[in-house]
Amino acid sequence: MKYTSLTISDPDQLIYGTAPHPITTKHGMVIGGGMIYPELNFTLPNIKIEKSSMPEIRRHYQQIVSESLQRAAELESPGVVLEFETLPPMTEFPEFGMDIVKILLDGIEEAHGKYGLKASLRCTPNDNREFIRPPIMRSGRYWEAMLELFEKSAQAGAEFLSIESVGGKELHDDALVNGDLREVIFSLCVMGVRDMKFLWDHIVPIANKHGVYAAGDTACGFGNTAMVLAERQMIPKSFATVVRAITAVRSLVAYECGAVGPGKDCGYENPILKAITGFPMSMEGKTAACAHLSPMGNLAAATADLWSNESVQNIKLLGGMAPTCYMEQLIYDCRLFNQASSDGPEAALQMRNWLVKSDASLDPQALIISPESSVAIAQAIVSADDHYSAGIASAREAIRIMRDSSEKGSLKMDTRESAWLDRMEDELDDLPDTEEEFIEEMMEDVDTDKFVPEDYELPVLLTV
């Protein structure tokens, strides 16, 4: 389907814990039904993943699930979600990944029986397709193994299926470093969109077959890479901000193919997607500092339905094992948000506005996912005729938001960042009117040795 209107058009209705289309888990959590829940994400300490180390790896995950859920029960959390992001060998060899899926599902059921704790598992296979050069996106052992893990984890009872897919990264990384907005749009809105459709046309039927939720994709490898580079002052923040807006066009494709959320935590574009689709979204912010730094630590919670820590290694801290400590932090955050909501809509809106105002004026990357900005960009996307046009429209809207906010004094932006607004606007003005013309131009310019054009339904240029 194509979204042609917004589900949430009033920014004041874009708020944490509430989504027009909530999701109910088998234990009875209603995600998006008025309450925000913690979503704990975890990983291993440094350890080689191979058959001989699997007993130790299993012990790590058994410890993570038992100790973190015990702490959740002790703190009387109304419910939690666990996310299992596989490491590459766990997707390459689905039997490794399924060992962990079963351990986590058994731990969830044990905690439910012992404490009455409501909990669900999100399974996020690693996208290994990029491990071949050039990447083979639509066939081969990496593709087949990934589908097998999706199928088996859904069959076993993982309620949410997600992925951080990589289609388009073959060109996007260089586009970021070079500040090439034209190539960013080609990577995200042509290559990325086509790969997303292919991928989610496979994942959604798997979820439906087993009665679980196709929960959505993220542009983590695109927008978050830009964010990290901007934080390190390697690219302009204004450029990274425009990239973030464009990523929403790519990530939306999962929902166009039938995904229903909750959107995955590292998709900072999720507030835009929530405005369009009305589905619940997971977000991460200040409690994700264990995985990466960001300029939107409070604001990211303003529209979240699940509040996540991104990923933390199972290492010993003074308070206990790190995943258990992060479970506690997430629960306390959610308690505060839920207390505001229980005091009524005005209190919830005040809490949301405080979260927004604490970050929005200090960095354009925070401003661009504020409720007001998210609705504006979402409207630009749904008003466009196709994904290519939507990419251009979202970029223009992001530039307008930054320019207007800077001129009003509500956004801190130095002259070097402001100069990039003009540069990007000029670049957008030079783009062709149609996707067909754009593809024709780009296929003559890009390095086609870096990707397989047929895997993106792109023409193969014959050379003499």
Contents of the next structure:
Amino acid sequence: MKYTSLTISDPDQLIYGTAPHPITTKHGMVIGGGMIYPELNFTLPNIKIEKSSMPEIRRHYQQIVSESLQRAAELESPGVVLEFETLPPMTEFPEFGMDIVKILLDGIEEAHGKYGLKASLRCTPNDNREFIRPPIMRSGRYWEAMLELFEKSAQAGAEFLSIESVGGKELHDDALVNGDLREVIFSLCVMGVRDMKFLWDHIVPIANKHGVYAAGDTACGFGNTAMVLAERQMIPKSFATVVRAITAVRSLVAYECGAVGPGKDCGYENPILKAITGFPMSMEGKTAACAHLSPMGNLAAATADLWSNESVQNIKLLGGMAPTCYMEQLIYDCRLFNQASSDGPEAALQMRNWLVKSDASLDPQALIISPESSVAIAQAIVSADDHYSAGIASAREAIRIMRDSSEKGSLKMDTRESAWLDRMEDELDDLPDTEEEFIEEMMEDVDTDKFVPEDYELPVLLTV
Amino acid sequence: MSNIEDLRTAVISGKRKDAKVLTTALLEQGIAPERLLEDALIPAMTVVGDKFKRNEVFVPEMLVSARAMKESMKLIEPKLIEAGIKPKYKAIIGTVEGDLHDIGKNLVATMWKGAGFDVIDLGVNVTPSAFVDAIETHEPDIVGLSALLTTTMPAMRETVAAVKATGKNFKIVIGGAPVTQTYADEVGADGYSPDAASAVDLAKSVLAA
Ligand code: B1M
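Previous: the form predicted on its own; requested now: the form predicted together with its partner chain:
Now the complete complex, all chains and molecules, led by this one.
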């Protein structure tokens, strides 16, 4: 483990807009330097992405960038980040993706020239490796195309490189629907950690070569899948909460490999990572309900340095095109937070505490990323010897927090939910002490046809 | 003496080993395999499915029952085949081309299996021609398509057109977060369901129509 102590150990220092290691963009935005900025994310309406539809697709993105940045300028936003999260064919065929990167970068420069607006682009290629089953993780055309888009977008001037990587997900979906904590830990802390290391050891040099920021990964496909399933009452919230705590161990690896933030919006594990690394983080909450529902709409903002809407289709709403409307909402959210900060540290802390308190008692998934819980889980992670032990430690800490809070009456939890705390604790108690023993056990149990063990540096079992 | 009620209870409570032992015993007692299916397994999964609809159990608990049913089916299925008894409905399901989201689709498949359908799951990123091939091979009564991305909804439209062009007699139902009844009507599907729990009722109603 690279981090053996916390950068932010006092929960009161874990606050929106401020990070110990801020990041300065080309146009002079200082992310984590005392101010929270909006990060707008957008997507296409119902349209197939192919060569013949590219002219229409280009028009969508041209409209998105020009109208949303114009609104940002009209509302005098001190700065804004745009995230271009590609859709799968845009990474599979990097020329499609690059077409859009250029449109967005041109739009950003135009807005800078016209209005003096400070804007910056985050490029998030897709992790398409799982298009082949079992996924080929370390070579092949999906891997090559993904690296090509990273490289070319960085070269063109996308200042932040991110991804929602999928290493370990081959087993994780089943682990979730089966409520299998052991398999969750294997997917995230054994498979996920190994793939993250391999992946970010490639992304960080690309960012460094082009003088841009390796911004970070998220365990979206893991933690947010769990969150959406819990939101629909398909799996217990207490289980999704523990999954969230464990995802921090996987996402941390990007920073261990040299990523510096701002962490990507859909990583609800980001407050834990901010406590460990001190890097700024993007978060999404109530203003991302256009993309998915969540139980921490206010609390998510408490520690954010960028405030995002996650994704909205370019469709017409009564107020204007949806991305422009969301730009406005994000800007107003940020104005309020920044106003509190400019009234002084006490006002900022008061604002942060309101954001936390308004959600924390209603859902364990919110509680677990409150500043206090984040620091506690972060501490459990950095105190562990390796990623496997860190996964177990973060799970135990999450269970402890839920149990204590529910006993104190500060967390609402019904018996159906709390029964899972005992079940998960029993599962953790049964885990072996070392990662080596764990791998040995798991390779006998899991469906090894679903993934390529060599791509995870895992032993191939010889069947006689 | 074991009875059918015990088997139903074993499946409801997800007791795999009990389900296996009881099925073996009941078959040895000479109970017809179709009775075990119709009077124990399907009613058990209906109870579990209803509990799930009412948010009384979580998916992991439902899947424990599904696995217990599977254990029993392993013993019942060969007998059914021997006796020339086919499941009432055969279904093909898959996520359309370009789309890798499958959790929702898998749940629909589980629910259909629980209702006694013979389900052939084609997986994710299934091209229209792969659907067509599967239809030619398996001659299903119903075909289910799932799509989660707005950008793969056109693939759903293409798939509906391609499978209809086979001229075979089956119903098409669709679902997934961005899909709506209006879209189903527009692309010519026979039905749309917003969730896995109602996908069984939907399938039964379009098949009865
Ligand atoms: C046959 O008859 C029927 C009948 C009913 C049917 C049916 C068929 N199929 C479904 N139903 C219905 O019954 C089910 C059970 O009740 C329901 O199924 P659902 O699937 O709706 O519900 C599931 C039980 C739980 N829901 C889910 O599992 C989907 C949840 C969300 C968060 C989601 C997840 C989990 C994932 N994702 Co994706 N993902 C999102 C989703 C957000 C959302 N609002 O839906 C969405 C759909 N994803 C999105 C995106 C952008 C992407 N995803 C991607 C990847 C993933 C994961 C792999 C990480 C993961 C999928 C895991 C898996 N194995 O399926 C990528 C695309 C991959 C690809 N090529 O498909 C990627 C492009 C992200 C990226 N940067 O790479 C967005 C779509 C945007 C758009 N333009 O449409 C998205 C809305 C999230 C967002 N807010 O931005 C009903 O819809």
